[in-house]
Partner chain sequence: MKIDKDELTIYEVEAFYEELLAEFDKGDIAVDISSLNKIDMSVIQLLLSAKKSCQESSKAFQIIGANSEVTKIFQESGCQTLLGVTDE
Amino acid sequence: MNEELELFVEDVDEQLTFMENALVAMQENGVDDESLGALFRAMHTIKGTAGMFGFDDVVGFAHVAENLLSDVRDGKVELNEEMIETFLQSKDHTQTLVDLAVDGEVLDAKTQAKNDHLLAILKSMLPDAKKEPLKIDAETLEDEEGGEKLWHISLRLKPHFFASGMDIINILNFFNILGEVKKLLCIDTNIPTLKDMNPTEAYIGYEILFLSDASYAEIEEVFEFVMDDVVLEIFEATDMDMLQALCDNEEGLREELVFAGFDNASRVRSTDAREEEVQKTEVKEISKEPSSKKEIKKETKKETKKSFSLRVDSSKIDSLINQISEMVIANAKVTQRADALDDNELSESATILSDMLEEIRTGIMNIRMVQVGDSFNKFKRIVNDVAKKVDKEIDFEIVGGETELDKMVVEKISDPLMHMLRNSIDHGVETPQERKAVGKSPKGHVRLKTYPDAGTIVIEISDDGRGLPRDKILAKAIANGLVEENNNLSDKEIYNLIFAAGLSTAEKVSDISGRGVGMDVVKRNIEALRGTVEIDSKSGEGSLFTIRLPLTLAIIDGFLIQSGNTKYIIPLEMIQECIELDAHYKKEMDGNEFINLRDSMLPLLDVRSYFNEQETQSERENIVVVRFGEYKVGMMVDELFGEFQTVIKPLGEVFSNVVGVSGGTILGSGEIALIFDIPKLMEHKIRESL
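How about this chain only, in the form predicted on its own?
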């Protein structure tokens, strides 16, 4: 993709995101002239820029939508709820048209039918339209209800699939709930010889014929949590164009499908016939005269185009952060060497360099920091669509949208948040009738709140629904063998059982939730970001999910300490104070792991004992008081070295399950210092105290 096309795609994404946010805001707060004018300009901009690239399908559709928006803006047509919903669908369809145009693909039969259907609706809303009933071919529309269809699902596992933690067999078994698997072919042609095989990589794929009344979206949602780990194609079995493209892209696939009894595959052209056709097409293309005038015209436009903003590819920022990280490590070595040589001038230069590196690091990290509200606004549309699907009325509120978080963290937390919001609406909030029966407002309330706290970002998802079914969760966990019958679990521990794989209390499976897959992946994805998730719920009052995430994943300000023979890093923003463990406190402890700190009981964690460190003869012992959320713990350590710019390095799979350690860093001496996972250490201490 060339530079001009990349700019076009980015601009369209911005315009469509604005349209969606504005339309959802209109549904909530009503219509105003300024938003209407901006909506018109957004569609007008898309039409104009698409025309420059010759994307006729985009231009044609955008032109009709623009005309209707112009009439709405001029007061000739009143913007009602039905029209807003149509414009939301038009926004989604415009994105589809742009994606196809950029990839150089033509509209398939299903997309063309959707295009014609939406155009007919938009034209019928124009003031001079003839009010004739619309003819809709329900079988060709993706979202229309109808009878059973035969779907073709092509699935290839990417090499890193097993790292996702998902079981492909469980996913495939779920198809038996949605419908009937008519044929299933395992594609094993990519499996290497035993000598070349990597046991941690996936090599297989599947071709499936699936009979069901489920929609495309419902089938695709089965793969919701492995989308980045598979190559997936879903299309109706009668779509010969898609089947032809599938067979063209994978040598030998047509023959395997025919042999396995996929009847339509026999109608697909063979590879040899396809290559002959491509060669003929290439000869025709070569014989065409190039349109030099058109090229000159485009080049001229490029020269006169003015840019008022700077767009930087995120990979360039990531590369720059990696380079800064290595410079921080190298500077630590220089600083230590200067101290060892007792060279004042070298030490002064090293200090200046350290300050400059910190400023550069802060500046670069700020580039990656974005306000979460810009990304979270898309959830308004999702909540609105899900609420309509389950016939519920939802008042959705976003609080703290101005809070800033690393863009990478925002992107990775998006899917877990989406899944939790869907669960809150589907299972948490009652139907209007149920709410009225218990004296509640018919409209449920769901809130997404974000705020900074103790060096972390807190994201809360709350609802005023029925609350989590404590007894059902416990009974299901016992039935699944997750806990014993005679257990002393607290309510909080019971609620956290919903994060166990395969545990669902839903009475029926819906296309939104209730499969028993997903919540375990939600927790795993959050923990992969060095975050935590907690649940609080009250029967009849609602539930609260609290997620805590680090501000960034690359470089942190740390505090270097030593316990035994090992050096450790504590995230600086979690430290409240450091005190000496003197004779007074030792006498006060008297064998217990608590001290009285200013009339407050402070639990202590002996780091040396916890990690089985060797005994050392330290001149003094220290307590580092750390806080995470509402909890405080005093960490007993031997030595305090002070602040340290910490470049977070992963420890690898061998150490991935070491509780209390989230990573490592390289010191100026070349030593490795382990970075404490404070939330996990606190969880251990709290459990120990119960």
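Note that the structure is predicted; figures quoted are calculated from it, not measured. Take the two forms, superpose them, and find the largest set of C-alpha atoms that agree within 1.5 Å; that set is the rigid core. Residue numbers count along the first chain shown, from 1. Compared with the form predicted together with the partner chain:
- Once you line up the core between the two forms, the Cα of Phe210 ends up 2 Å or more from where it was.
- Relative to the superposed rigid core, Thr111 undergoes a CA displacement of at least 2 Å between the two forms.
- The Cα shift for Lys195 between the two forms, taken after rigid core superposition, is 2 angstroms or larger.
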The other form holds:
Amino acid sequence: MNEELELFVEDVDEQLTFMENALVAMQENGVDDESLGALFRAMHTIKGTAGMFGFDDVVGFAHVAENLLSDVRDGKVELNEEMIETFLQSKDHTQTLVDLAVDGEVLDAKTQAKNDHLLAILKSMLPDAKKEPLKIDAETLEDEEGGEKLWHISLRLKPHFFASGMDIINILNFFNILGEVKKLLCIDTNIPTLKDMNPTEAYIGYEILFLSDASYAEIEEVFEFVMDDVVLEIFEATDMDMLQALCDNEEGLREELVFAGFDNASRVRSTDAREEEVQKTEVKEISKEPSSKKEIKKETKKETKKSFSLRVDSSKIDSLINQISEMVIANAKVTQRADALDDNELSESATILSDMLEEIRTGIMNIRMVQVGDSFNKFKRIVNDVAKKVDKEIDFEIVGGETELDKMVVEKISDPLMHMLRNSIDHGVETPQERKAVGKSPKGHVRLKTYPDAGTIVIEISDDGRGLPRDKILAKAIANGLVEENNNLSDKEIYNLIFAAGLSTAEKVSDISGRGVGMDVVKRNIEALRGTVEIDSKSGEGSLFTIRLPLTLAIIDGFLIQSGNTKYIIPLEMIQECIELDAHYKKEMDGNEFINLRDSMLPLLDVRSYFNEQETQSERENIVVVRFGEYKVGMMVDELFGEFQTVIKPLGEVFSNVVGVSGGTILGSGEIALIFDIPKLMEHKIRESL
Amino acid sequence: MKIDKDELTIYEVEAFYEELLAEFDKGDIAVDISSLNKIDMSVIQLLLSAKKSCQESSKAFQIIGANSEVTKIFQESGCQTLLGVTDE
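The block above covers the form predicted on its own; next, return the form predicted together with the partner chain.
Next comes the full complex, and the chain you just saw is listed first.
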């Protein structure tokens, strides 16, 4: 696939997601003009870009959909439930059409049937059949209040233009859709005579007067796929400074423009006249200055618009992160060497470098961060579909969509979340009849909530359904041999048994859930992201799934400590405080594994004994208080070294069974430090104390 | 010279260029494009160049037999009048 086509596919993808979100939003909150506008523009853009590639099937279909949307937007037809449903189907169908077109395949019989069917429905929804929809389209655009401007577009094809594979005539035609082309002047001045010509190079250019309410960005977008292959100036036709600059740049252009009826061009001073003027007085020089400043301003304005959004292959960012990681390690080495040499200047430079590396690292990490809302919104539709299938009424709410999370994490967490949502609706929430019988409102409530908490991101899925069947889970687990018959498991532990493989309590298998594969996969997926998942449930009141995810994957801020002869890293964001384990505490402990910290009990974990470290004769012992979720544990360690930027390196398979260590890192000295897996250590501690 | 192709685009433009050049060396140019249904900008540009060359050396240049399809393309390209193309 060539680059333009790839861009096109991505663009369509974005527009369709946009459509879906707008439709679902309207399904929920009723029709609003803004969403309607967005909907129309999305379809319009798809039609336009597909047209540039000559994908006739897509254009044909999008055209009808666009017409209906245009009527809806203008209030000629009312958008009802049925229509939204049709548009949702149209959205899916458009995707199919685009996929086929991109692969260069023709419609198969089934798609063709679907195509005809949808077209018929869409057409039947139109208030009256329209013979000349394109023109009407242009008119409605013009009719919109204010905003209509006369634009001057100056276009020169760069010599390699034809290699782009785009047809400039198609692009020119697109202006007829976007507005009204008042003047189209073909600039052939640069075309050489036959003998000097290279027929595969482009020499031609255009000056266009274009009346439309489209914005600068919208006009520029027409050239999206050829931006690098043309020299483009877009400005309002009344902008004399730009026109002057344009004419100054190209000999004879002014005359051609005047001849072709570009009225403003006659007000532009001809090159000769200007040269004289410039020579004459300094005053003129000064008067010219503001205009050139204006041009510069325009240029920068254009630049910012361009940089508004940028698509980058994620592997490029990954490789940057990797390189930064290596630099962090290298710099740690420099710092250490500076300390060893007692070289203050070197030490200072290394510190500055380290600060800058930190900034770059944060910057790169931020590139990968996206708001979860964009991705989570698609769940709305899935929830709707599932609810319809199982005849339940669901009130679905997304809270904290603005929370930012690593894009890769968002993508990978999507499937597990979808699965859990389906479960909640299928098993958790009761049917409206059942709900009425127990005195609940017939509408079930499902909520997806996201918020940051102590260096992690928490995602909660809660419902107000019947809760998990505790006894049933336990019975099944015993039958499957997962737990002993005479256990004394806490409720929470029993609920968490549903993450074990092959345990489904659904009485009958529906096509949505209940096959017993799933929750274990969900858990595995989440753990692969270094996250955790927990369940809490109350019979008759509902269930709450809590997922905790780390903010980032590759580098963490760590805290370097030593226990015995080994150095360890504790993720900094989990640390609450460090205290010295002095004689007073030691006396208080009296052989127990907890202390009284400001009147609350703090369980302790002796790292030395846990990892079988050797006894050391360190002068003082320390406690690092770490928190994860609602749990706090004090880690008993020997020495504290302080903050350390930690590049996480995976450990080999040999270590896969070591509980409590999630990875390793290389220190500046070349030594290896192990990174604690705090949640796992806590789990161990809690289990031990039961 | 008569073109006996259905379409003429950037893919064929180099061969067309050679033909035009040979034609130009012989004298006046009259291109019969009645068989054509599709052209693109590279060809239009080449025709513009041919016309220019003819004007400079006082030769006649003519495009004949454009069908409505192709005339529309000339029109859309803004070069219909420049090249003197009419729908026949």
